[in-house]
Structure formats: C-alpha cells, structure tokens
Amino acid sequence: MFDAIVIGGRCAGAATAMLLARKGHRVLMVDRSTFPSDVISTHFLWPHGTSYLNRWGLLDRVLATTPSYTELTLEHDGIPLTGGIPEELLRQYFQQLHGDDSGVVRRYCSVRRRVLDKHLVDAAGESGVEVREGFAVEELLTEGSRVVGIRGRTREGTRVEERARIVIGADGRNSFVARTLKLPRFDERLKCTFAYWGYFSGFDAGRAHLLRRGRMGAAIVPTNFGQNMTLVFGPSEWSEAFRRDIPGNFQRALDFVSPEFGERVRTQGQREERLYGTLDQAAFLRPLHGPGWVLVGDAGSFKDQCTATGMTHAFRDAELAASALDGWLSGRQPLDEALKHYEARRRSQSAAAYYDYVCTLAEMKPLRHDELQLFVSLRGNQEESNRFIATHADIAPVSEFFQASNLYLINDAAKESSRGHAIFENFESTSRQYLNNLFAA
C-alpha cells in the first residue's frame, strides 16, 4: 500500500507528490499524459511562483532555458505602470501562509508547460515518487464512504489496482476525482473571458506587458525558444463573433488594445504554432477534502486566466497540502485537524477577497473614471505602484490596498493629473463605444 496516490502529474500533482516523497512517504503519481507535453495554459509564474520553485531547488533548471525578469508593465487604457514585487511583501506572504520565507526571489517568467511539467515530473521521480505516465484512472476504490485507492489501465493496456492511505485529486478543473465523488460546485461565477494566444518570434518584447483597453485585454511575454507568448482576451459573450475569423480578429484585438504591439506583431512577428484558445473559464469552488481524499490546484478551485495566477496557486496548494498530509502521515496530527488547517489557508478571508477580485475583473467591464484616475495617481509613486502589482498577483491583500484610507492617500500624493491621457478626453462617449462588440459584423 502507498501512503498517497496522486492523480494528475502537472503543476499541482507533481509538486505535491515530490514534496511528500521528500518527507519520506511512499507516493504513486499517475497521469494520462506522457511528458514532455503541453496543456491548455497561459503559463505565467509570478514571483511567488518562481519562489516556490526556488524553495524546492528547481528554479535554476527552469531559468536555464526560460527568460525571467523583475519588472513588468501594466497598462490600462494607455496609462502605463511599471514596477516589480518588493521582497518585503514576498517574505510577508510566505511567512503568513507557510511560516517560512526561505527561497524568496523577485523574478517572474512565462514557461511553457512542456518545459515546466517535465522538470516537475522528473523532480518527483528523483525524489522517490513512483511515476506512471500514460495511466488512465477508471475508478476510485472505496470502502464504505472512504476512498482507498484507484483502478486503472497502464499505457500497455494492463488493468491494475492500487491502494493508499490518501488519494489526492490534482487532475484539473474537470477533475475525475471530483466528478466520481459527485462533489458540488459552489460560489460559481459564470461571467468570464475567452482567450486566444500564439507564439511569435522575430521581435524582442523585453519584459512582460499586461494590457487592458475597454472590454479587451492582451499580454505579450517572452517565453521559451526565443518566442513571445502573445495573448488576447475579452468577455465571453463576444467569443462567438471573435471565432468567425480567429486569425483576423486576433490581430484586430491586438491592434485595438495596443497599436504599438499590434504593429510589431504584424510587421515583425513570425507565428511559430497555431493559435490556441479557451472559451469557458467560469469560476467555481469545490469541497477540498473528505474521507480518504484531498483536492489540490484547479480541481478544488478554478478561476479566470485574467490575472494569470493559476500555476502559482497550484504550487501554493501543493506546499500547503503536502505539509498538512505530512503532519498526519508522520503521526503528529490527526487527519481531520491537518486537512482543516489546509482548508483554512485556502479558504481564508484574504483568499475569498482575491477570488472576488479576479471574478470581477473577468467580467471585463470598461474601467470607470475613478479606476483610471487611480492609475494616473499611482504614476510616479513607485512604492504604491509596486504594491498594486503585488495585490493584482495575490501577494499583498486586496483589502489593504483598496481600503478607502489608502486610496485617499494615493490620490492626495498624486504627481500627475488626468490631463495628457487621451482616455479622459470624451470619456463618456469613449466608454459607451467600448460596450459595442469589437468583432460584430
């Protein structure tokens, strides 16, 4: 019998399995895929994401082939903010969540899943995890109401049965574990974005650029193989019109959000692969644990790609779940107590506030006058600009940055006025125009 069986071998699963094995536990990890391979993902790691890799001794492997940076630019309707994540806020994040701020780095990167997931699976195997790729789980074994193992088929077609003290579902938003156990979704947020992205060589984007204009967004981020991951996204109710001409509307969206990058992609960019897309990113929560099972990563909580925190949160969940399960497997803590501690970290007030923040952004409403004025006020205030970026990335608490007294102080210290920013000219008329579907015939 294994101590743990992990279903799913990507960001959440491989990391959880690796960390448990490093604690001396006997772990089996299975995945339907073989590695290296890609999966639908916008594959951005914020500095807390790369810090997890550094804490696990894997960051150097990843950055050996992946460009990384410490500053990025957020631009809203032509108002740019450039900054990075302060080390102090990163240390506070790790101390509050894990009680340990070792390994903190300020770098972020965009790493292809065929690169990252292969490193994670290899690290899991090197740590003692029994890794079975190409393995299809067909059934959860139960005794009474308790999950006690899995039955599935190897890549050679052999049916096997394995048992464990705990089964961990790290199998994504469409989790087999969750569906088999008929776990409910709750706090669903149906309004979300559609997103299309491609990989372009031929130009140097420098650092990451995350852009919004009206109801559309875009991201241009250097990634592996000398390419730039180039993404456009908008409200899901516009996706049907967008899909009538995906390549043409991809360029049209990029031109609309950023004429500068639209021109660079059109005149210098060489698309290296087909365009990828996703239409349904409705957010939801699921129960995180029950008799004999635990969920980590997107299986337990899924939300829109618009803040690009999915992989980073998968790493967070892996470290929290592995720490809790190690406490139980090592006999230091009852299972229920350990898993309630895990749940309390993932379902804290701060986590709920960030979930609301992402879901609200995913509605892709045109930004209000006061919201844009805030970005003007942040310009020239590097400390608060950095704190806003940290808040956007779920490193600093949403409630602290957006509390009324803080916003008052930021506006009071503003060094720029709205004059000189085109969006404020004919603002009402422009806002009304933003409501028109950009891709309607």
Given for the second form:
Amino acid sequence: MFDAIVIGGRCAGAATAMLLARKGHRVLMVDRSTFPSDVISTHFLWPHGTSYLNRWGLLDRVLATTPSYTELTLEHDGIPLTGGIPEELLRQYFQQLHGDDSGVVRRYCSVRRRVLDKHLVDAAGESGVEVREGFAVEELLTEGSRVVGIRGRTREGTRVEERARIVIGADGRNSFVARTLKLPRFDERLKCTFAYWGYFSGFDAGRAHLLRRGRMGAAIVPTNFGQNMTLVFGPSEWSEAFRRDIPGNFQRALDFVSPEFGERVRTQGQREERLYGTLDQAAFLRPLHGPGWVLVGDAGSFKDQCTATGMTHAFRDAELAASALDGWLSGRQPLDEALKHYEARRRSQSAAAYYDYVCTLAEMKPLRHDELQLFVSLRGNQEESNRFIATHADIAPVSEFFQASNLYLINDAAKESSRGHAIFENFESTSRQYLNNLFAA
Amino acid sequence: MPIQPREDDELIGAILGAADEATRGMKGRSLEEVLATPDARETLRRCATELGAAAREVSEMMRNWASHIPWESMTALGEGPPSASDEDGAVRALWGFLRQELPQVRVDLEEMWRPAHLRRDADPDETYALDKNAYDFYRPVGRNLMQRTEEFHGWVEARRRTETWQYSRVLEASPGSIATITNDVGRRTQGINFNSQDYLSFNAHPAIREAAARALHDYGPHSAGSPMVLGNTRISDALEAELGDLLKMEHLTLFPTGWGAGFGAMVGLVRQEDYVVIDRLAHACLQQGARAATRNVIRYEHLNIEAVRQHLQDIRSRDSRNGILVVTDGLFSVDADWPDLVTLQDICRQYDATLLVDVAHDLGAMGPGGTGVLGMQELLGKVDLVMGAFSKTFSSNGGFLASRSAAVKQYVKMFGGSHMFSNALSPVQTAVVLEATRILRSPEGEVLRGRLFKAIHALRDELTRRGLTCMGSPSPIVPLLIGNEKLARIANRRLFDRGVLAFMVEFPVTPTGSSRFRLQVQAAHEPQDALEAARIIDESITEARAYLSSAFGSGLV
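Form predicted on its own done, so how does the form predicted together with the partner chain look?
Now the complete complex, all chains and molecules, led by this one.
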C-alpha cells in the first residue's frame, strides 16, 4: 500500500512524486517509457519554470548541459522587442501562488525532453520514489466510485496490482486516467495551431527568438547538443496544405516569418533528425480531482503550444498538488479542503484570463493595427516591455498589463512612432494578403 | 546527412492506407476464407508488414504523446520472420486488429490530424460577440476617421443580436428598488434594481422633488450661461456654502458634471513639466485628465502607499522645481475599497506634493454624518484637494472641487476648461443637490444610511454564503467578481431574463479578465430584495457556466 501512485513520470508526474517523497510519503511512480525518452514538447522553460527546478535543487544539473539566457526577443511583423523577466515580478508570482519566493532565477532555457525528463525521473528515484519504467497501466482499481489503485504490466511483462491512498494522473493531454474515468472537457477552445519543428546545428541563434508574422509564427531557440530547436506554426486550418510538402513548407514558413532566420537555416543549418509535428492542440480543462484521484499538468488543463508554457505549468501544478496532498497525507487538512486550495489556484480569475489570452493567440489571426502599434509603443519602454513579456509567459497577471489606464499610458508615452515601420504604409493590403493560405497550391 | 525516417504524418497515412487495403482485401470473407484465398492472404500479409513497419517508424515523440493509441498492437504486426509453426500469424494478428481496434484507432488518429474546429458548428455571431473585447477596437485602422469605426460597430451589433450588450438600456419609469427597463433591442423586463446609482433613494424623495419643482418655477429649466458669466443663481451660492460646511473646506467650485470636475482640476493645476502620481484604478476622468496635462504620469499599485512614497522620493531626488499631484479615489467604485488617506496626505506633505481625493462614491452615502471616507478617517478640512460628483448620492448631475485656498479656486475656475467653458448646472439640478445635502446631514440622513447599510450587509452576506466573491468592504457598491468576460456576459443575459438588473462591467472599466457585476445598493432596498437577488445571481452564474461549459471561476482573484 502506497501513499500515492503517480501515473506518468515526466514534468508534472516526476516532480509531484519527488516532492511528495521528499515529505516522507511512500510514492510509486510508473511510466510506459524507459528513460531517457522524448515526447512532443515545446522544450521551453520560462524563468518561473527554471526557478521551480532551482527550488528543487535540480537546475544546476540541467543547465550543466543546456544553454540558458536571461534575455529573449519577441518579434511581431518585424517589430522586435527584446527584454527579460524582472526578478521582482518573479518574486511576486511565487509569493502569490506558493507564499514563498525562494530560489528565483531569471534564466530560461530550451531543454530536450530526453535530457530533462531523465533528470526528473532520476531525482524522483533519489528522493525515495519507487520508479517503475516501461510500466503500462491497463486498469484503474476502484472500490465503489473511489479509485484505490492500478493494475498494469511491468517491463518484464508480469501483471501486477498496486494500491494507494491517492492516484495521481500525470499522463498528459491524452491521459489514460481521464479517459478511463470518462472525465468531461470544459472550456474547449477548438481553434489551435499546427506546429512543426526540427533540430538544426551549424549556427548559434544566441538566445530565444519568438516570431510572428500574419497568421504564422516561428521560434528559434538554442537547445542541447549544440542544436537549435526551430519551430514554425500556423492556424490548424492550414495544416492540410502544409502537410503536402513538410520540408519545403517548413522552409517557406520560416522564410515568410523571418527572412533572416530563413536564410540562416537554409545556408548554415543542418537538420539532425526528421521534422516532427502535431495539431493535436485544442485547449480544454478537465475536472482536477475526484474520489481517490487528482490530475496534474496537461491531463487537467491543456493549452496550445504558442506561448510555450506547458512544462512550466506542469511544474507549478506539481508544487501546488504536492503541497496540498502533503497537507492531507500528514493529517493537517481533510483531502477536500486541501484540494480545493489546489483547484482554486488553477481555476483562478488570473488563470482564466491567461487561458483566454493563449486561446485567442492560438487562433493565429493576423496582428491587428492596434496590436502592432502597441509593440511599436513598447520599444524604448523597457520596463513595460519586460512586463509584457512576463504577461505573455503567465508570470505577471494579464489584467495588470491589459488595463485601460496602462495601455493608454504606454501609447501616450511612446518614444517611437509607427513611422519607419514599413508595415504601416500598406497595412490594409498586407493584412488582407495575410489571410491567404501561404501553402495553398 | 543520414537518411531520415519518414515524418509521422506520412507514417500515419501509411498505417491507415495499409489498414484500408487490408479491409478491402477481406471483402466480407471470414478469416478462414481469407486464409484459403491465396491473393487475399498475400495482400493481408503484405499489409501487415507495411502497417507494422510504418508503426515502428513512428517517432518516439509521437508515441509518447499519443499514449491512447495502441501502438504495441500495431508495432507487433509483421515483426520478425514468419514462424514455421504459425505462418499465418501475421494475417491472424492483422485480422484481429482490424476487427477489434481499428475503428477506435481511426477515430482517435483522425481527431489528432484534422483541425477540431472544422468538425463542429458554433454560432459565429455569438462566438464573435463573446471572444472580443472593447480593447480590440481601440486603435482602428485607416485614414478615414468615420469609415474606420465600422469594425467596432459590427462587433457591437453582434453583441446586440446575441443580447450580451449590457450598455444603452432604457428606463421606462423612475428607477426605484424595482425598475422596468428595455434593453437595446427593445425587449422589456422588470427586476430588482441594482443598476441605478441613487444610494439614498433621493430620486423618489418628496422634498427633493419639491425642491426641483420650486427651482423650475422660480428660475426655469435653464441656467443660460457659464458659471463664470451669469450661469449661477443664489441656489449655487447656498450649495457651495452647504457643501463647504459638510467638508470643512471653505472654497468650493461647482462643475456641470463630475467628469468635468475631475478633468478640470487636473488640467487646471498640472502643467507639462509637472508629475501626476495616480492610483491605477482611479476614475477615468482623472486618468484622462492626467494624460491631457502631462506625459509624466506614474500609475501606482492600487492603494499602495509605500509605492507612492517611493515614487515621490525618486521624483524629488532629481526634480525639486516642479509640482507633483498625487491622485486617488476615496471609495473606489470597481473594487469597493479605500486608501489610508492619513498616511497618504502626510507623505505628500513630506515631499511637497499635493493630494487630490475623489469622493464621488462615498460622500453622503457613508461615514459620520455622510462625510464619507474623509470623515471616517477624521480628515475633514485636512486634505489638499477634494473633488466629487453628485450623481451617486445627490440625485443629480454635477460635480465640485473643494479646497481651503481661495487662490486655487480662482485659478481652476479660469484654467480648468470644463468650468469656464461649460454651461452651469441648471437651477433645478442645483436645488436638488442642495436639498439632498441638507437631508443627508439631518437625522433622516442617518436613518437612510442605516437602511442602506442593512441592505448592503444582507446582499454581501448572502452572496458570500453562496460561495461568491464580493470584493472590498461594505459600501453602496458591491462588486461581485466574475473574471471571465464571456461568463459575465452570458450571466448578465440570464439576469435580465430572470428579473435582476445589475451593471456588468468589463474593459475598459476593469482590466481584461476581471469583469464583475457592480451592484449598486439603495436605501429603498429591503433585505428581502437582496436575498432574492443573490439567489438569482448565483443561479444565473451557475447556468451561464453550464451554458459555456466552463470550469473557471471557482478560484481566487
């Protein structure tokens, strides 16, 4: 009999298991994969993501082989904004969410999952978690309506049953736990992006470049093994046309969003693996807990990749869920009360506003004139640029940036005008042109 | 470069293609018939090999992501050389897979490879109406100023058609605790009225109506000029004196609207080199006044006095020549809270900054003798500048600026454009405000405030008991936090149908993502009205959440 069984041993699962074990609880963690192992992912950890790793004492080993930076560039229709996340905003984030701002770092990184997840699984094991890799869960054990354990097949092929006081579903968007329990989906936002990416060596992008033009986006971020994670994404309704020639359209998309990076990838870039892609990205929420079970990470709330916050949010969930479950397992709080606290933070007004922000971005509409003008206004206003980036990453609340008095003020205080940004000269026709499918035959 | 495996899309295509070909090859035959038909048997064996090979080539990335797809069943197909003991093993395995697993696999794979939104219908009007915010239209594009308003208009029309437009409702009769209204598509309803601003219910007070009638009789409806010229009457003088006495500030200037008072005070006093340090939730007339007066506008975190101290210190460390105006509301109308004005005024004095407090929502309706937040903090006559509006408690348009300086008064009258260049308050309005001031200072005023607060407590307690979030402290405004705009718009549509009139506020009144109902309580509300309204509001929010299938809103601010 375990205190907790965690199904899924990646960002959300391994971290939750590790944190519970460190509190002295008996934890079993199972995953179908054997590590190191890759999975579709943005690989991106925003500074609050790396801060979580640092709080858990794992950041140094990850950064030993992973390039990291404090500044990044967001570019919208050729208008660049470079900035970083101020420590103060990070501290406010951790205080607000966890009541403790220790271990804050301003660095972000792009880390291959075969690197990161291995570190996480190892750290869980070192913390006393019983880790079983290559374990396929086949059934949830129930008593009445209560989940009491799992039945599954070990790596060696034997069938086993294990029981625990709580079963934690950390098994991703297509969660077995959620499907088995037939959990409903709430707040579905079906419009999402298709995303294709590859790993290119041969050049150094220097820091993260997150780019948008028209209905397309791209990201070029240095990652492990001297490679650059190079991603293009667009509205899912264009995916069919894109798929007719994946390598050709990949390059075409990159050239369109950023002629500069298109050129670098074409002339200097060496693709190290095949291209990967998905459009399985429609956003939804699921119930977060019920009798005998809890969901963490993507299993309980999935959003489009376009702001690359999934891994960071998985870490957030792990810390929130582990502290709630510890409160219950140690007898300080009834389970319902402890989980209400967890749920309240994941379903808060701020969380809803950010969810809307991401889902709206994921529709990949051409940037409006006012949006571009805002980016022009932000140039030369480093403090507000930083706050915008922090807002984009779900560190500062959406409501504090997108507030009438703030936006009007940014506009009024603009140190640059829209003159000199060519997009404004023929904005209307360019904008209309952006609506045409870039990959149509 | 080494030969790369095929991309996952192509492999999924190959898997489904092989499955389809095998299914065609079966042609309704039984397994035994297939095994007995050499062509069919050969086709299935080849399909099994192809399907298995494609499945094994699918990336680890994809297999670990799509954990619900039975990859093991597929990768096992056609693996290794056929065994001598069971040379039809591959065919049998494929047969089983096609029969038992393929239908679900196909559904799941198609779901992953086809854009989800193309498979479902939604009302495009409602989607458009709900997904947008007023902010999305703030910077229209195009050089024709008139034409470029069309896009916003299209959105408003979509919201009107879906009855999610909370503005431009029309009263059918005097607004009391119950009101009859028509929404802007002509649908009428009657409901418990938390939508009107009339905190002490003076609009229906006989003495107020009598004062209005008397002024109309004595002076006519029109003031016929700027207050700087000949727009004022003896009633104006009496009102200035009465309000000055209430505030313990002898120099008072009337403005035709509260907006004019706030905006006029800012642009009258502040010049381009000066600074405005303003609470970021202060009223729009003050925010826009600040922007009109200077580019040196610093917004500080709501109510954060320490932040003000820090800003003043920063400014004074580099500029000792120019003025600083610190601006705050008394009672904040969207959050129902107020600042520590004692400390704020002290800090301002310390750095030679001037403090302006907007008491539009609290003066008259709360505090000892109706003196509002200033009276509650024992600051009557002790704050540099006080401005207010009559429209919440005093039953009329209009506003004022008060100070203890005759010079400030004269200066703002001349240079705050909204005083000099507007027509004066009408005699009727002036008389109404004067009578309202007298009543609210009398024992009757205490009784009315007592009734008002009884209703306020009943409403807040019942909403809270039902697990909803009332922001701030007890005051005539009860902000009920919703957050998500879509939820608020749909809940508001329900409320209209179910007989509660509430003002839903969203951007630009509140920041995006923090919409709320602003419930405005009146002295005429019975506690029973509050209980009934709270029940309906609670149910409407629940229904709206179910309608939108939303899980948000169970959490914190």
